[in-house]
Structures are given as C-alpha cells and as structure tokens.
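Here's a solo chain for you in structure tokens, the form predicted on its own.
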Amino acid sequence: MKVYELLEKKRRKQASYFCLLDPDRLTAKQAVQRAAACEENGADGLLVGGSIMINNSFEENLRLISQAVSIPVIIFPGIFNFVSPWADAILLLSVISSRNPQMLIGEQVRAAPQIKHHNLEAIGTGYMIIEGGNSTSVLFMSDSQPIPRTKDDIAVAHALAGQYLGMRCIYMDAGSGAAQPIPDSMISSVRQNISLPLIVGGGIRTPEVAHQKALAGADFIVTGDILERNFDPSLVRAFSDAIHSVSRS
C-alpha cells in the first residue's frame, strides 16, 4: 500500500502522530535509537529533515532510520536536494503561503528528476507557514512572511487554494521552536473548509496541547523541537496516547 493511501486510511479512524527527526543533529547511534523508540512508543510515522544541513549526515542517517523501523519514513525537505531512495515517500512541499517563486515551484522543479530517478512516492503538499510568535528557521530560509495567527480567513483561503490546485494534503506549521502553536480556531476553520488530510506542527510542547490540536481538526500532529532538546521515550508515548485518544469514527 502506498504511504498516502495508508495515511488516508489511518486518519479516518483517529488522529495520528508524526515524530520529526533532524538527521543533521543526530549521531548514527542516536538516529537508530530515537527512530526505534518513536515506533515502540506509538508514533504512526517519522518525518526526516531540517531547514539546513551542516554535517552532511542526511543520507546515511536516513538509511539507518529506515532500516530501524517498519512505520512510514517520509522525507520532510528543507532543501530540495534532500531526495533519497532510503525513504518510503517525500512531502513535495509548495510553500503556498509564500510569494517567493523559488519556494512555490523552483525547488520542486530541481527535485523532480531525482524523485523520478529514485521512484520515490511524492505527496504533493500545500505548506503554510503560520505566525508563531518569533522568527524561525523556516521563515528565514524560505524568505517568506507568515500568515498572521489571528487571520483565520486568510489561512482558509490559502488552504482552499492548495486543495483546488491539486495538493494531496495541507501542512500548517508555526516552525521548529515556535513560541506559540497554531491557534485552535485557525485549525478548526481550515478543517471545516477542506477535505484533504491536515498536518499541524510547530510550538507543540505538551501532550495536552497536542490533544487540543487534534480535537480542533488536525489529522496528523508533528512534534520535533521538544523531543530534539530532551528526547524521552515516555514523552513520545504520552504524545501518542493523547493524540490517538481523538477518534474520527
């Protein structure tokens, strides 16, 4: 079964949980241990990527992560040369909240031949950067302005545009290390107006907040920074349990 089909099937039953791993900040041993711990403690999939790579460890750590788990491993590209056969799929992000053509289509064109070469499943994703109360790496690296966190109508219009353009999911992100998560009202407004899977991340630091975002309508909750700073398998389990408690049936 294709990754997208698996995710669609899963999200119709309950809210789901993705752990985000930045391979540039992990040793080989940490990459294997954390990936395995995420799977063992209930994560439904792993997103692998970051805004920038300094240590050039993406390919090797992605290989080790993929070999350590049976849950889907999905590339979350910050830079579009992050294409590798050592993943089950890639989120082919178009930053639809941006007016920077390189983030809308330029980087995707660069990545497309590599995706075809590796026969990698590409999941077209409308990526929306939402104001999170502080400057984040994704804002700086994408040279973008965020959608204001109080403007639910602007978020809805962008998400609808992504759906009408043929995207297969919408990803709303306040960014790694955001001071504040995306407001529940904005998540709910977007959920009520689109039929696509909705991924939400950035600034989610507690299982209670993750639970609220799932209740608001997020199909997939992503945590990254909170686990990166102090990885704790019991916290992964707490996030997983809190998110999975939100049923869609």
Contents of the next structure:
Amino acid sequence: MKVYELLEKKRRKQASYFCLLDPDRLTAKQAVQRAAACEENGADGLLVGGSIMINNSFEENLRLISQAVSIPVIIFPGIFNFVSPWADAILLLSVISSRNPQMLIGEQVRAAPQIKHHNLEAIGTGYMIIEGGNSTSVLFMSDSQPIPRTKDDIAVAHALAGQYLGMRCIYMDAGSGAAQPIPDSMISSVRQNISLPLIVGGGIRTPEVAHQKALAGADFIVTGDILERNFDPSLVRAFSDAIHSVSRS
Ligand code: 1GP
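One more: the block was the form predicted on its own; return the form predicted together with SN-glycerol-1-phosphate (1GP).
Up next: the whole complex, starting with the chain shown before.
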C-alpha cells in the first residue's frame, strides 16, 4: 500500500503520531535505537530530516533507520538535498506561507529529477510556518515570514489555497523548538475548512498538549525537539497513548 493511502486510512480511525528524527545529528547506534523505540512505543511513522545537514550522515543513518522499522519512514526535507532512496516516501513541501520563490518552487524543481530517479513516493504538501514566539531554524533557512499566530483567517486562506492547488496534505509548523505551539483555535479553524490530512508540529512538549492539538483537529502530531534533547521511550509511549485516544470514528 502507498504511504499516502496508509495515512488516509489511519486518520479516519484516530489521531496519529509521527516522531521526527534528524539522522544527521545522531550516531548510527542512536538512530537505530531511537527509531526502533519509537515503533515499539506506538509511533505511526517516522519523519526524518532537519533544516540543515552538517555531518553528512543523513543518508547512511536513514538507511539504518529504514532497515530497523516497519512503520513508514518519510523524508521531511529542510533543504532538498535530502532526497534518498532509503525511505518509503518524501513530503514534497512547498512553503505556501512564504513569498520566497526558492521555497515555493525552486527547491522542488531541484529535487524532482532525483525523486523520479529513486522512484520515491512524493506527497505534495502545503507547508505553513506559523509564528511560534521565537526564531527557529526553518524560519531563518526559508527566509520567510511566519503567519501571525492570532490570524486564523490568514491560516485558513493559505490552507484552502494549498487544497485548491492540488496539494495532498497540509503541514502547519511553528518550527522545531518553537516557544509556543500552534494555537488550538487556528488548528480547528483550518480543520473546519479543508478536507486534506492535517499535520501539526512545533513546540509540542507534553502528551497533554499533543492530545489538545489532536482534539482541535490535527490528524498527525509531530514531536522532534523534546525527544532529541532527552530521548525517553516512556515519553514516546505517553505521546502515542495521548494522541491515539482521540478517536475519529
Ligand atoms: C518541526 O514540527 C516539527 O518541524 C517538530 O517540532 O521539534 O518542536 O517538536 P519540535
């Protein structure tokens, strides 16, 4: 089954949980152990990527991660030299909240031939950066303005534009390590206006907050920073349980 179909199926049942791992910041041993622990403790998929590549260990660690788990491994590209055959799919992000053409289409044009070459499943994703109270890597690297966190109507208009342009999911991100996660009211306003799968991340540090975001209408909750700082399998389990308790049936 294609990853996208699997995600569609999951979200009709209950809210789901993605763990974000940055393979470039992990040793080979950590990458394998963490990926396996995420799967064992209920994660529905792994997002792999980051805003920048420093150590050149992305591809090798991604290969090890993919071999260690059976849940979907999905590339979440900060910049588009992250394309690799060692994943089940790639979120092909267009930063629709930006007015920077490189982030809207330039990077994707550079990535597309590689995606074809590797026969990688590409999931076209409207990526919206929401103001999270501090400066984050994604904001700096994408050279763009975030959507103000109190402007639900602006967020809705962007998400609708993404849907009408034919994107297959919407990712609302306050950025990794955001001081504040995306407000519930903005998530529910977007949820009420679009029918696409909705991914929400950035600054989610507790299972309670993750549960709240799922209740507000996020189909997929992403956590990265909190586990990167101090990886704890029991926290992965607590996040999974809190998120999965939000049923859609
Ligand atoms: C970042 O949405 C992800 O792109 C996750 O954010 O690292 O703050 O959990 P955190």
